[in-house]
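Below sits a lone chain in structure tokens, taken as the form predicted on its own.
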Amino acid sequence: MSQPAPSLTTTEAVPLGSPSLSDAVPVDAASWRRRVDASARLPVLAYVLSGVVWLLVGTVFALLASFKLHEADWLGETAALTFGRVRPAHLATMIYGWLSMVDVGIMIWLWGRLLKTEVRHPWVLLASCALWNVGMVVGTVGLLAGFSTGVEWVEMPVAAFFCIVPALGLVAFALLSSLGRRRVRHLYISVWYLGACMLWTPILLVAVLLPIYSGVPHATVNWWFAHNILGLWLTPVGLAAAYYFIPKVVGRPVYSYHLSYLGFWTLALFYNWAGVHHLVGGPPPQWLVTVSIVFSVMMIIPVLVVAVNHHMTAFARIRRVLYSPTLRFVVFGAMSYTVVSLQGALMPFRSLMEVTHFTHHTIAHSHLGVYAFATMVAFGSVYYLLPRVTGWEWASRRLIALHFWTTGLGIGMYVVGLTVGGIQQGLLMNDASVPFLDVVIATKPWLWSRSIAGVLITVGHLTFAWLVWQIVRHRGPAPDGPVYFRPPPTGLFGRGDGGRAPVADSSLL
């Protein structure tokens, strides 16, 4: 049985961005902040250690992957190892395992936060995660096995969804039972988001699943799933964390609370009609796949109102980035987002799909927002809860810096290659004078490039594992405050406990 609520007779300033910041708090704010993380402890550690194990676990698939694309017939004598089962295990490590299951660790310790009130069902919580990672387990083997269900995105043998998604309904269970326990009368924009994802998502993964699809069907509710698990799973998630975080960390509230809503409605009505784009010169009726591109277009509303509130909120305090390890990556995530989705609105016009379809580009694109967008902003999240769910700091700051720089411009070495390697691409495969195999070589240069940003990615992604294990373990100097990439000003960031032990100069108040 749960505590009965303690009185509440003071309020917190940061993050609500709310008309009125009258949602009360507990006298001693420290002191219930360090329940709720008590409480959510150990279901985050499970989901955010299995995310970072399958990271490592997709990046070695991403790699072979991506090699294979110049040099052909390395490992080609293992059937496991070809590009066609690789590069699926690729993408449902990454997604379903590591981006998935460490935003449902985010998810946890942002609820718990948010609506000022214990996590629910701890037990229940980790035995979604153990279901979950049996059922990664199951996809990942089925896949490099040989047995693809063949539909992009959700390749995987069905019996792994048959884990997952159960899994995933443990978690709306836990969460949302949560509600009528809360300690706020106001429901943060967070919430918004992370409520909504979590029941729209089961729907998607459901729907797409059926097994009453076949031919032109088919691939039209494909594209429709592999849009919206993007835009109405990953991108709810990254979004309530930017929203927390920047915020949080900045130290002021969110620039305009009333444009919030308008971007949750707005996202929660337009992207649900977008991704029959890519069938764009294929077999769906064109009225389909133009009310796709009209919606797509219309993605633009979403898309500035988030900019500015997310922008307008940390620019009047920007120089805090050079100190705050969580403010830079997840700043940098928010921008990606903008111009991710700035993009997407731009790239279903036909005009433009004449050029960009079945290239490098689109490779190129999808990255930009599942990675620089969704994965910068976890990993800023990660570098946020750890230190309030372990009681330890971080093990070093140079380390954490050579994590931002290594995956940041990895990323950006990334887009930019296949952007400019898929337009080419385009223009040359658009010329009936130019053989193909001369198109396959021009596009060379720029999958070594692919390969040599997977390699700066990895490197990251191997500091950030070694990261997390030392603070999980407590290893490295005792904490005596936040980790910054340098010492700030004295009063930069205020004073408080983060919901630790009280420290100096504290940016998470």
The other form holds:
Amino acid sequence: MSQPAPSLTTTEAVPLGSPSLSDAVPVDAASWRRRVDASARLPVLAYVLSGVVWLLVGTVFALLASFKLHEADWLGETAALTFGRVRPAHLATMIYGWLSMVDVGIMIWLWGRLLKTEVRHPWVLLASCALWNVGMVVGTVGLLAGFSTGVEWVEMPVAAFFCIVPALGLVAFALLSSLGRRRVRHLYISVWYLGACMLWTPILLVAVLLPIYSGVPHATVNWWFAHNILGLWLTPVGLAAAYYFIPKVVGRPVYSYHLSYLGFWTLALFYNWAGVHHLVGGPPPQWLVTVSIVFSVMMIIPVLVVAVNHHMTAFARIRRVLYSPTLRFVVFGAMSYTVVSLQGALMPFRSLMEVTHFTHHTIAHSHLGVYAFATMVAFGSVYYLLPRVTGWEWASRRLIALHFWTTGLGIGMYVVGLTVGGIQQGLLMNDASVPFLDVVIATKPWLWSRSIAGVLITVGHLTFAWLVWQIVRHRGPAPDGPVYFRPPPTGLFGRGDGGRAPVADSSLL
Amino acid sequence: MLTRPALLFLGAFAAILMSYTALSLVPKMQLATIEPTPGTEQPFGAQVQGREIYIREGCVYCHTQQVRAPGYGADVERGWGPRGSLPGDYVYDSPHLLGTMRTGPDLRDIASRQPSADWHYAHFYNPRSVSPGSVMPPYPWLFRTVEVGPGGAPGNAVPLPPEFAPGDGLAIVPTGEAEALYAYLMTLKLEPVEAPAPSPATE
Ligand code: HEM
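For comparison with the form predicted on its own, kindly provide the form predicted together with its partner chain.
To see the whole picture, the full complex is given below, headed by that same chain.
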């Protein structure tokens, strides 16, 4: 077994997955990994495939919502496809369908790898996946049929959440009982993030769904929730994945293990206070918004900590993004995380919010988070783990490259266009001498640019879905090794890092 | 002794409990006894149904219902209300419909600035019939097409410019749903209050 990182100072700093770990492992690394991957195979596949299906559904809604914002009469006769129904359907399918489900898949796989133990109760996990999908179908159809709850980010009829929350409970049950069987002493930072969000997410959902709020307090709990579903659910999984895959593919330990603890606790303490900045200038008590703004700014600490850790680790061997699809997507995501979070920490100042609040600038910001960060990291993770759980290889490096460039350029265009467009919209709106309709008309070119970006991204999603389908079905000629964007120089990827031994020798590293 | 994972879960739980208490429960208690501002009335009958249609059609994704106080943004200058919104304006709102996006104008005071039923019906039926260039969706399913009898168009026929009218011998009339939505919009009215609203903009 080759060592990915020759100069390790502390054993603590080793990502647990790496073979040089000294913890007592029952068998040699290659075969325990095979066992762990095999135990996770069905649940991971079920969750990842479900996620990809919802990604496609959500993409259709995205295009409908996007085009309808400038071509309002397009499909205007159909109540089920009106903007105000398609938009929450887009959010629900993307957040609770695509990102949440693929993240659970990634989580299950990482959990086994990081704790060096078989994932227990795979059938419970499969049942939870089925239940979750039932919830999503009920919720999506319900939204189109007009049964929205009207509460942003939890618009789906409550019946949907009566499926999703118990499904999350089942996932937590299976993973916690695997935790009891772990074969490592030390818990890697990714386990912290995953474990904590397993607790946070059901609490968040239950808290926001309690039928006890009205008026302004309802608005504050609503935005406390909406911000936290990003900060305490999608972000921890994204960071956990980045903390695993970057060192793994780069073949070095994370830059500073102590910093990562600091990053974790500051995130846990600060992020969940930040949400009410969505209500700046509105009717909630002044002190509330101020508290939120203060905590939003304090988020700079965990963000910089994570940034230092991820980027210092990756940049040492940044040339590897030329070769490894996983690394390229994950590094793209990690860099976006830095950008979106610094933007998030600076934006809440009242003077800036005076312009950007209530405009498309917010939409650009949220896509920078949910897409350029969370979704891109999820793509990268899937590129790494699917070959391990399917025992097959990606069908085409050209198509992976197509996926990367369409989504990368697409989201760049999306975010830049709406950021600029949103600022313009805000400035015009704050000038009372400009008639409102002129503001609407001035914004249209930017909405067009989003639609074009959306088409580009859609091409990427279709490519990705096709690749996933191919690898799951074991299509194409038997692979002779890992797929890179271009052939890496010999020895660049040892067997312990981003690469893996040829499937032929069946050691699915 | 607590194990590591137990400590982790405990810390994580404490963190979220604190913020939930501060950002949700405390405001709930602080605002529990608040009086409705003058002019804020509990919707009933068709107004309630109208509010449900507002939720069903997702008007909230393009319209806020919160006016920013003078000095912060240009809401009052635009005529979107006589003052900034106050918590007392929302005591009957469940779910709240504050919104965060202004693809369209704020609607918290729409009843004062646009009371005309004919205008709203034409606008719901097709916004471009009264606001050329608008990107607001049309809501034709809130209307019925009827034949114009020998006695002329029905009294509640929606006046539409020719390019949006349904054709010779036909007229568009609002259904109960369109009427309910209109009735709800007419509850959205802000009245000035004696003490000037404390401006949330000043830091
Ligand atoms: C094909 C690419 C995409 C396009 C064209 C697109 C388009 C849109 C549009 C038009 C809206 C409504 C904005 C408004 O109300 O003005 C929206 C909102 C939203 N989308 Fe997307 N979207 C895309 C991908 C995604 C993905 C992959 C995710 C999540 C993983 C996502 C998550 C969201 C969220 C969370 C919102 C609500 C934003 C907010 O309230 O701030 N979108 N998107």
